[in-house]
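Read the single chain below, which is given as structure tokens and is the form predicted on its own.
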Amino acid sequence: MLQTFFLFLIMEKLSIAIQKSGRLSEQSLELLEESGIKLANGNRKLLSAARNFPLEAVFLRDDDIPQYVFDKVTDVGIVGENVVKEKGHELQIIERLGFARCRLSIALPKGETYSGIGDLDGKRIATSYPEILGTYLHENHLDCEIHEISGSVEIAPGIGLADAIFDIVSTGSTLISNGLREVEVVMQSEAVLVANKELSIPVRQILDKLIFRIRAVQKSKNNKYILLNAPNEKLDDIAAILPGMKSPTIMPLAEEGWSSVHSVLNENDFWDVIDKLQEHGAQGILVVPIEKMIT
């Protein structure tokens, strides 16, 4: 018993930096939980160890996460791709996580005419992302004055601080409420799992296990399990529509001339496929969420 305890103490762990509050924090913790990883006390303290996986989470400000990963204080981190690019550290993007999607865009007052990117030349642009904006302006040979501010970037044109803004846009409602309109999308962003490029072999092996679990969760969200009844003379047509992971599962029904077909359907193709199935005589179609999907 004592030997097991000491082995636990010296066992390698994967340290992961997570935003300490906000929507990205909640979605990161949800992803870990769906991956079967249970943290002790969640994000109520700086450091939280998993009870059932060799992982410990460090809760930080999102702007600090790239620096912590780069300096090897933590092995990996979940952070917005826009933050990674702004900080400029050489980190490896291990996995795109599909949540916290947004874009970084330039916006002007809605009453101002705009005919193209050249209209931005000479303007004062307020932003919290001066590095990304500066690179974009340089690549497009634009001479603009960048005003770096933190928070409430959208009010800058209204108070005369700037002619335009460069900021995160999700739904666009904040721009509209401040009398602005989006004119140029500079980059798309989402939550990403980033890692230091010099991980030890044991830590890398733990990371590979984590990635395996994350991908199983992501695939389950993008796919549905589908069951339907089909006339036997239409099975070849229906099988062609529903390839599944390898091929559909087909089982005879008690009613002669009919079979039950089971398969996996991608969420993006869902309604188009359903229409085609009905055209080929499919009936009693059931669609079931998938909790995990391992291929």
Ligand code: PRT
Contents of the next structure:
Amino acid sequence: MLQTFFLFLIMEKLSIAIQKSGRLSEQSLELLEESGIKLANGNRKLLSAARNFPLEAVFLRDDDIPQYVFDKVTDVGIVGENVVKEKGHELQIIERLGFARCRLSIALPKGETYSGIGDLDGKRIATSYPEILGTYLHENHLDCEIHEISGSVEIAPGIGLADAIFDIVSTGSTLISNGLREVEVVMQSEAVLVANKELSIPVRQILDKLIFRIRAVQKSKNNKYILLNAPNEKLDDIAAILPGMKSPTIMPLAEEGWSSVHSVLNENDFWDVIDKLQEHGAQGILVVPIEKMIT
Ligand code: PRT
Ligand code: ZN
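Pass me the form predicted in complex with the ligand as well; I've looked at the form predicted on its own already.
Okay, now the whole complex, with that chain kicking things off.
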């Protein structure tokens, strides 16, 4: 009996839904790879088991991923937040992954005057995201006609199918090349790791290991390792500029009166901190990428 139980535990796997081919696929696979998970066949059949981690990847269309996770066909999935919101299933958002960033916006033909959200009232709006748009219009007390179309939403005003569109915008160049102007941003989106809310304990334990690895990868991407030389009388000033994981590491150099300082810098503060370090006498500044960061 006990042996059967242990066998069951040994065989337990986390199944993860990944987009088969599209904007999320490469970076989803890259994230698994950077987390040290090697999939058996990289050629993306429907299923692919990991060789060195209790995980199985299932390759699907992104639109199907929320439903599959909700129905427990897979335990977790990587999908755009926009798709999760549109499908409306009760899922747990475990982690924002920082790629496939975009926004969902309302756009009008560029020649049209727009003085505020009230101008949208009564318009026909084409979209592939009727649920998100419907909620937004309702919250803003707007009465519009929603035309659901599945692709090339941006051409709808040009062919007289709609007065406006509600679609994904990333650089904005699709809007510009179709003579449209973004007037309202309704939501921001990025790829997210979502999970079914009722995972078994062994599966949850595997998921926790995966989350731990993903966070280490994410942190390393947002941070850089910095090494510099500084005159000893400036060390206090320099230490105050560098946040570091705890405090900077300071080691004496062979040259009398100088030290080597090592620390970790967040990407967002990067150039500000470098400028201040130089102002305070830092020299020989070296910045190197961090492969994994565990705090
Ligand atoms: O085949 P499958 O159904 O799996 O994929 P799909 O074709 O439905 O989706 P895919 O691969 O195009 O996009 C997957 C997810 O990527 C989306 O759900 C978003 O979360 C995210 N994403 C990020 C984007 C974009 N950026 C994006 N720019 N999805 C689509 N676009 C399209 C948009 O529809 C518009 O046509 O790009 C155009 C706008 O781009 P800009 O740069 O011109 O503004
Ligand atoms: Zn899709």
